[in-house]
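First comes one chain, alone, set out as structure tokens in the form predicted on its own.
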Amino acid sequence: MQSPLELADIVADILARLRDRGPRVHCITNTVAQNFTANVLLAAGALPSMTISPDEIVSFIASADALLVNLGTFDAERRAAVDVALAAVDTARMPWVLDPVFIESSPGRAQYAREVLARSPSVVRLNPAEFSPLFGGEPADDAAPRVAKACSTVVALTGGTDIVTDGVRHVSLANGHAHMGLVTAMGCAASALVCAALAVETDAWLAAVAAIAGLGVAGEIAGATARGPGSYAAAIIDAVHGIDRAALRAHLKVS
């Protein structure tokens, strides 16, 4: 396992590559999340697209570098778009992220999320409430590494402390700010940022660590100047845009 400074440097290198390459990230995401998600991706250096039109999505996937599947708006149009997009991703061998938003509130959505999980996402980014309906059991002790290994994916479990594991490697990240929970689509943007990192880093665990760590440090920096949730939403976009090696070395809290 890398030291905190070594990991900060790895995160900085991945985020720098993201800025240099400007990967395209296609997002099938919920209507509430689209604007904020796009702005976070742009601030990080990625190029977002959001169409869910069945007539267009294959063409958009063909020019993308990674795909986000977010189930926050579980309507028929987006469900159809997910099916078409995942078929295109299989052909292109493209990295993709599953974000099973609010599956704890809908048995039908949870069942669909489990079906999508069986199609082998590179990373699953979720919160503790979504863990049990997707994987079964509670997100405690060795649960996240166990399910990551069983599903051959990376699990990025975000909350008060973020956990990123591939079943063998495991890291806990303790950055962030309380206002992150008061800005809608923060988790959705985190998932999109994981996609962007996957587009420039073939090691899915390192890509997920870089995205989650980068957003957490940016969130901590934004909290120092924001006056409340409204200004915080703008401040974290600014912080994502400006994050650098020095900030990561100074702020990253890892164990």
Contents of the next structure:
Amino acid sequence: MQSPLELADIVADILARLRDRGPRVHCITNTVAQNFTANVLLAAGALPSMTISPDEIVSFIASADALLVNLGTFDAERRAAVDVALAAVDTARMPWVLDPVFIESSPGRAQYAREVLARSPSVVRLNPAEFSPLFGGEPADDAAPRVAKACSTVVALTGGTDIVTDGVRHVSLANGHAHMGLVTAMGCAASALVCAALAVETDAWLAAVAAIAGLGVAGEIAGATARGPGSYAAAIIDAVHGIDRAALRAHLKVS
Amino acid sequence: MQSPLELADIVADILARLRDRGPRVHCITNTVAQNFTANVLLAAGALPSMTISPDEIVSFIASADALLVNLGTFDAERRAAVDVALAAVDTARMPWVLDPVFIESSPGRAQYAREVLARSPSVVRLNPAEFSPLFGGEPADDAAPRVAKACSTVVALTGGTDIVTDGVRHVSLANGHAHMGLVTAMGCAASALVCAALAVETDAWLAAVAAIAGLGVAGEIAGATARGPGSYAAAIIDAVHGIDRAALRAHLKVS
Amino acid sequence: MQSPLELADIVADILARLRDRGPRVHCITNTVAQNFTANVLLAAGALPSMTISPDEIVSFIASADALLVNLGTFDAERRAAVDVALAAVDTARMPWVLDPVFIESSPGRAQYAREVLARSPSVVRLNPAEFSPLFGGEPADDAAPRVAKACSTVVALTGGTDIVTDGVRHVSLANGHAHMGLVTAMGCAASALVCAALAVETDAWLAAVAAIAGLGVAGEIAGATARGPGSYAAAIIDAVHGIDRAALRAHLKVS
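Next up, the form predicted together with a further copy of the same chain. The previous block was the form predicted on its own.
Full complex below, order starting with the chain above.
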């Protein structure tokens, strides 16, 4: 296991590569989250695209480096888009992330999320309320390593403390700020940032750690200047854009 | 009729309950307004959801405390969503708000808004240009109490001065700021905030007063720090999050 | 050819007319861009509407002064909307702008963009990557005047330096800021602002110059106060709202 400073350096390296390479991230995501997600990706150095038209997705994925499958504001059009996109991603062996938004409020969406999970996402990014409908009944913190191993995926469980585990490696990240929960689409943006990191880091666990740690540290930095959740939404984008090795070394709280 | 300070205290109590209870507000709203509306609701302490998929709406409404029916960017998919949602709301006896966005620009949408009005919304939140196509030809200010009584609803008419009336009780609120008219979806967010207040206050007139007064006072506070309509959009969210009894007592302009 | 100061005055006059008249701009645009586009239009003094429902578009266009056809997040619903809208615009002889978003990533969308181009938009606003799939293979900077003439349109090509040409008149604008490329929908908003200018200026080349120059100068002013791309998105809206003759005279870089 890396020391906190070693991990900060690994995260800094991945985020620097992301900025250098400018990977394309195609996002099938909900209409509430599209704008904020795109701006977080751009701030980190990635290039977002967002079409969900089944006619076009294959073309967009052909020039993309990673795919986000976010189930917010799910509907028949998005379902068709996901089905086409996952077939294209399989062929291209492209990394992709599942974000099972709000499945605790919709049994049909939860069922679909379990089907998507069976397609082997590189990473699943979710919050505690979404954990049980996706993976089963145990408390999320305890069960995360087991389900990650069983599903051969990385689980990035975000909330007060963030957990990233592949069943073997496990890290708890304690950065962030209370306002992160008051900005809509913050979790969706976190998932998109995991996609961007996966495009430049083949170790999916490290990629997820880099994205979640980077956003958490940016979130902490943003908290120092924001006057409330409105200015915070802009400040965290500023902080994602400005984050560097020194900030990660100074702030990263890992255990 | 309450004195201004008494009304400020009632508003403060309702907004405090909203923060304590964190009601769920399901929003059928237009794609332009979704992000800003969600952030205003989160800033006030409510929990927004936004799906319009007819397959999922019943599940979402089952765990919601109030429903917003906003007719912006209306289309066949949204119409189907509204029809399913209103049936679910009837069964659950859940409060709901009609926001007849831009019906002055579309006779078909105006006709549909009148059908929705006949389903007895708890509150109709609208602006002067939308009043006549919904309620008929008289000037909005004079006719509002009469139509509120005739339709057994509360009318919250917002603009330079805001009016909230149920036909018996009537209040004029003179807070706000000129920039409120330069931020898209401000009215949509006001309607969503009325939903949130209805979830914690059974008197629909008081709930509407609390939401409109709270947003108006927040809008006035935001005007003091913003450098233009862009920073204003963030500042009003900050102000909604920070609003308290003292601010309401100091600022509320009621007649 | 006008001197820089003369051009600054012409731009100032057009932007002042825009503020005075408050033209209505109907936008068929992508869901990522809708909110930012609406706020940029409002900041400049225009009144946006955004519905894409084929049932309603004719009504909205009947009370609009200009139309935006933006091909982002394109799908069957948007295609139907564009077809109906262009028929209505032909009848009304209303100015309209084509923004062929991301056609370099989708051959089908590029083909459709070429069909829309054949319908004679007043202005095509695009970036260098979109130029070749729309107009053919030459480098965009050299070919822009020729294709503008051949297509009887105005080409507004934006990037590091912006070019606005109708094949006879040609201007290069060197304002702006690097953060403009890090805010999603900045180009989409530029296209919408061209629409707003077309509503108050019959010379399409001058209208496009005014919009692109105005946004570029606003972008430069915003760069002085923003702390990163998040606060920049708000700051450029503030700057669009505040822009005046003195700012244009002081900042406009034209060649």
